[in-house]
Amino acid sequence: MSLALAFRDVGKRFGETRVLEAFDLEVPSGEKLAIIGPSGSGKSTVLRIAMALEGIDTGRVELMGETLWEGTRRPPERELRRLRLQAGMVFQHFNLFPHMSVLENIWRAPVDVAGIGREEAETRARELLSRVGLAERAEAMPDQLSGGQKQRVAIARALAMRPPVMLFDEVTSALDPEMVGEVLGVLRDLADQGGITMLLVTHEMQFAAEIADRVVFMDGGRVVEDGPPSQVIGAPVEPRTRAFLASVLRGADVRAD
């Protein structure tokens, strides 16, 4: 079994705050992994470390079989740039370049970072826009899009680099409720096509249960429960997992009223 990502006894602090403690996680290539847990449990930090946006204090992180982080050692900048190409990340707040058209937002990194020819990159960008249902918005500017459309462009932009690992950090949390479905639909289609490894930090429990091969519940910077969705979401063993899910479901009931 080849691993796309491995965290081995990882510790991470921000000042005096311990974010990850003795954190262990292995993600096989091609797996769809949902990471759930309360705010402050370290979920987003896991993704940021995997994307090489944050380092670690102790332990070791491997990405696609190569060492990304080992203790506080920072890889040389050229090596870090190369390793970053192995993962693509979609953030909560889109992070589109406001001065670029939708199309340029997608083709610019493959040209500037990966050295792909402009014509090939634009062709790929248009294919990706069709894939996320936005072919007709190629020449629009980001401020002309709805939140759901911006997030779909952000997904297309991350896919344009053709990374083997895709990281999604609460990609629906900044959206109005009516826009959530269109973004989840794109992620569902992406997961159904197989091949790509996906890590999704999400508060959408039903979606996690549908899309994920495995669910990890985090609390206090550690993995508390790890298993198939039917267990972790459907019949959790750990009391802390049960309490979290009860709280989340109560919140969903309140929003539905």
Second form
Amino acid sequence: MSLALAFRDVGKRFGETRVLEAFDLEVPSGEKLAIIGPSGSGKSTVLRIAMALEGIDTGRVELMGETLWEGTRRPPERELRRLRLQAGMVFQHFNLFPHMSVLENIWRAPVDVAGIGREEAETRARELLSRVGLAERAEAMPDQLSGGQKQRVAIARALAMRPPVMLFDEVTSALDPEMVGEVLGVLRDLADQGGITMLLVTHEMQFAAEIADRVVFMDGGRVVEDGPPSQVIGAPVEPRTRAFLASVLRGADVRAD
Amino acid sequence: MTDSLAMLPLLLEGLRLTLQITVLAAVLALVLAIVAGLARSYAPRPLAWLAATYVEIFRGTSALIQLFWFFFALPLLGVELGAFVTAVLVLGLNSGAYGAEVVRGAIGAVPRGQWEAATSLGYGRLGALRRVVFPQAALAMVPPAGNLAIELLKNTALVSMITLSDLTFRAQILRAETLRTVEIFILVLVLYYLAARFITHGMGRLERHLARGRDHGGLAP
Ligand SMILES: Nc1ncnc2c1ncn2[C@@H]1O[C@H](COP(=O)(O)OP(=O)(O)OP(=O)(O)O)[C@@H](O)[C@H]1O
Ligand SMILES: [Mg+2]
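Right, and the form predicted together with its partner chain of this protein, after the form predicted alone?
Full assembly next; the chain just shown is listed first.
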């Protein structure tokens, strides 16, 4: 099976802080991978490196079979832009474009970046909006939406570029509890539909256990435990994984952000 | 009273020149502010340095001295621009230097998440700036730009010192001829005030136009 994403012995630091150390991760095409771990363990950094928002210091990262990062070498901007089309990202705080309508948020990049005709892009945008259950909010401005609606638009916006790999960074952490369900529902549909490689950084253990093919527990910039949800979440072997899950369960209704 | 109204056409003649200089200098300032403001943050080294130097020089010296320098000193170096062109050029350069800082500040205040969202969708730096970041920053620029435009209007009074018959210059002439200082300067104050109100009003409309559909003025949350 071909790999959508591969981290090979990656090291990454911010100044004196070592964020990733000897980090290895292979994600086969089509896999739904959940990444869990305590705050500061480097989960977001892994996604940001895969999205080429952040470089690395040592090792190598491959995206859809092509080298994205190799040591400190930075590919030319044009090359980076081409490689970024292989991945899409959804952020914790949505980052919708507040000066564009919901619909334009979705069709704009396909027109500007992928060179798709305006009409076709709008049709596709409307399809995506109905897929995330927001067909009737097409003309609204982002400010007029609830958090859960914003996040669903953000997912549609990323999907509009049809990337083979989708990266989700704690996409429900900034939401009021009553809105978490609607966003997880969209993710579940996406996972069920298949075809897309999904990396989900999440604190929703139940959800991760339900939709992920595989779960990785990270701590201190390394993969500590890696296996099917039934193992990593259901019956963890590593003491650190157990300690983490215990702390998450204790705070289950004090939502971790 | 009828006599003071008789002075109005002359003053209005001066107002016309004042407004001409204001508008032309404002257009020049707008272009310079955007170019220099962007260059300081996003252009290659030498250009960024050039932009920074321009801003520092024109903010660090007085507008009157700048006018004198361009009007009296430059011709000695063989460059003769004429009073009107000098006025527009100097006031535009001066205002543009302040405007460049407004542009730079507003762009810097757009949250990093907006850049990252655009980048992750495949936009390059220029595309992200043009389509995502600048339109949001533009909204935040309008109120300070309005203040600068009013500053510029008031600064045009300086051009009376380089032989131009603007509103202030006409007032001085009339005062010398008629000695009716109080009435003349009340009229002049009212005319400047009305012109300033007009700018404020226009900027308010522009801001509302740019902010359509958005709750919080200015920047993304
Ligand atoms: N731009 C940056 N500059 C400096 N340090 C950073 C930067 N980004 C992340 N870090 C540091 O790197 C470490 C890992 O950060 P990262 O955001 O990847 O963790 P995380 O696992 O996503 O945590 P959380 O669950 O809180 O989101 C943290 O110690 C963080 O402070
Ligand atoms: Mg994080």
